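There is one chain below, alone, in structure tokens, taken in the form predicted on its own.
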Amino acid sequence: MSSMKPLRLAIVGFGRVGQVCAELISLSHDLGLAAIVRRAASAGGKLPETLRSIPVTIHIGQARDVDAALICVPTNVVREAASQILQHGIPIVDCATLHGEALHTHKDTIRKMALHHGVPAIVGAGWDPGALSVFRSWFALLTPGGSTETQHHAGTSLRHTTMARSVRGVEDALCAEVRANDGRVQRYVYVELEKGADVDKITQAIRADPLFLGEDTQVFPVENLAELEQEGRGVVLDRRGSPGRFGHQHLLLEARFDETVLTARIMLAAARALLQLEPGAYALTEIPLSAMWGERAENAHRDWL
């Protein structure tokens, strides 16, 4: 497989995700960066020294040897761009940031304009929609009949930190306030630790303070809160399957991240299925996993099966 020739793509748009997405792609073995398509009021901006070789246009027709397109323009003029670059046989993938009814009329859209030009396209690759609809669809199938909530930048609360902070072995700590479907207050507590402390009598005696009893509080080690602190976007995942016969199921994701390299990263990994896809439009929770590992789907198979 590292012999096949790398999949030759164009950025259209080079805004944060756009530059995110040229960089990944310069760090690749198995893509390459065909040309950067920007308006023509920004073409003559300078680029990074590492991109200054990478042919710039003002329109999809004038770049060459593209295999696939990648929009990274805002989601309100993501279809006049999909509709220029289809019309040149271009298979796409973009990152709109569309949900529910809106998503799916999106995609209908791009549906139609990809069959009639014969090419797959891929919608609304990023992290939400996108990632995080994935772990949506996969906790939803191993809880049936459960309810899902999902949490943006859970809120910090500087009594519970405060407190996290003055127990003996924590060198710095960070609460953050989640409240579950129920109404319950759940914590996450992030302690940096000194140097040989006890995560687990930390743990307890965080637990054990009365500012936390009654409530459902998670206590996670971190190498560097600066680090965690200054990172841009948070989410919290919370499905809750149905009491039953088969017990009650509870499913989390806790995440902290830089969206535009997720976003980037997606992107960059849905190009790689586009040329398993048949002509037409499809959402991330439609395509193979392995589809998106590319040349390293075998390798993916070993290590994560």
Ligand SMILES: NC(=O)c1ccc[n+]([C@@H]2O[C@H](COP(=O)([O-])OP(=O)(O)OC[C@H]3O[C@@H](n4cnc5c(N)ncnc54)[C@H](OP(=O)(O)O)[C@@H]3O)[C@@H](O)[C@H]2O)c1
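C-alpha atoms forming the largest set that superposes within 1.5 Å between two forms make up the rigid core. It should be emphasised that the depicted structure is a prediction, and the values quoted were computed from it without experimental measurement. Residue numbers count along the first chain shown, from 1. Compared with the form predicted together with the named molecule:
- When the rigid core is held fixed, the Cα atom of residue 137 travels less than 2 angstroms between the two forms.
- Once both forms are overlaid on the rigid core, the distance between the two CA positions of residue 128 between the two forms is under 2 angstroms.
- Once you line up the core between the two forms, the Cα of residue 204 ends up 2 Å or more from where it was.
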The other form holds:
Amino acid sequence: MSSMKPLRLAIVGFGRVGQVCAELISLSHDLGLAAIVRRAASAGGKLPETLRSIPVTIHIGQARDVDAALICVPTNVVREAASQILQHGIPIVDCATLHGEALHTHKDTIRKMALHHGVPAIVGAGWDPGALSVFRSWFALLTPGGSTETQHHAGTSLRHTTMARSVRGVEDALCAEVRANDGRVQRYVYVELEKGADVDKITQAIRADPLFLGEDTQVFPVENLAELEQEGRGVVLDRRGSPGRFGHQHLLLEARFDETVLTARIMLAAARALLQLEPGAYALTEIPLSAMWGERAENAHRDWL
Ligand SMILES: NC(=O)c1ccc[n+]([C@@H]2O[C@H](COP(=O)([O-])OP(=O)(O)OC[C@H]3O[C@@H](n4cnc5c(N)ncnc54)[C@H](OP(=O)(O)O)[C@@H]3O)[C@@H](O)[C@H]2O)c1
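Okay, that was the form predicted on its own. Show me the form predicted together with the named molecule next.
In what comes next, the whole complex appears, and the chain from above leads the way.
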């Protein structure tokens, strides 16, 4: 049931978040990808097969039929990008990684520009800030005067392994223990290799080490360990109400996720809500949930109420 015209979005900055946004838009029924706006230096870069028909421009003004723009550039240039897009009267969503006072100031700046051009803007609409801010806010609302503890962790608990790193040809290594379905423990060793290193030899050397001997050890060469560490992040949000006459309330959120994917999802949800908003700037906590469901709002209402 898709009676409405798809909302046409431009993606500004085609990095990790921008690329996942593009993929999710192409999988959706109610959203369309109008254009990808890139820096001149990367505009000539190859796009994945499925996106070859999408216009790539170096300025938002060259893109046609854009209902809203998703700003996916580094946080320090978000404001500049926002200013250019708003000047064209195009509503925006950003996921700038700013918190507290800094996010407040950012929102204030965007609000002035958005009001001037008569369009709505949603700021800090990612995972954190974004969805996690909403959870935090709900937890606090339910337990006023309580205290929140937040722990961030790597979802797969990767740790550095000096043993694997000491093997010749290995630049750096991370190790994770994974429990297979039958309860066996497997060890995954991710290695960043020096140029021309022999993967088989290195695998054998790691497996033969007394530390790993007799264990089911898999060795995976990867391009970039730092990126791997970023993936599969996790968080525990633990909120305890203040003790007293209303009894003990204890709320717990344990989440493991790919931050890029969740951020892209939130940006699309926020974009769906844009058309219902008056000109101005909004944080995710100020947007009705039902608006973010878009055309699925009625079903969501039935399913989750
Ligand atoms: N709220 C959250 O939870 C959350 C989570 C993840 C990320 N973020 C934010 O989302 C944004 C994008 O993150 P990402 O991981 O996708 O970063 P990324 O992979 O580094 O991608 C950023 C892209 O922006 C463009 N770019 C780079 N430098 C630029 C510059 N100086 N001026 C204009 N454009 C530039 C590039 O795209 P082109 O080559 O196409 O120009 C680049 O690929 C960041 O602001 C990040 O802080 C927020």
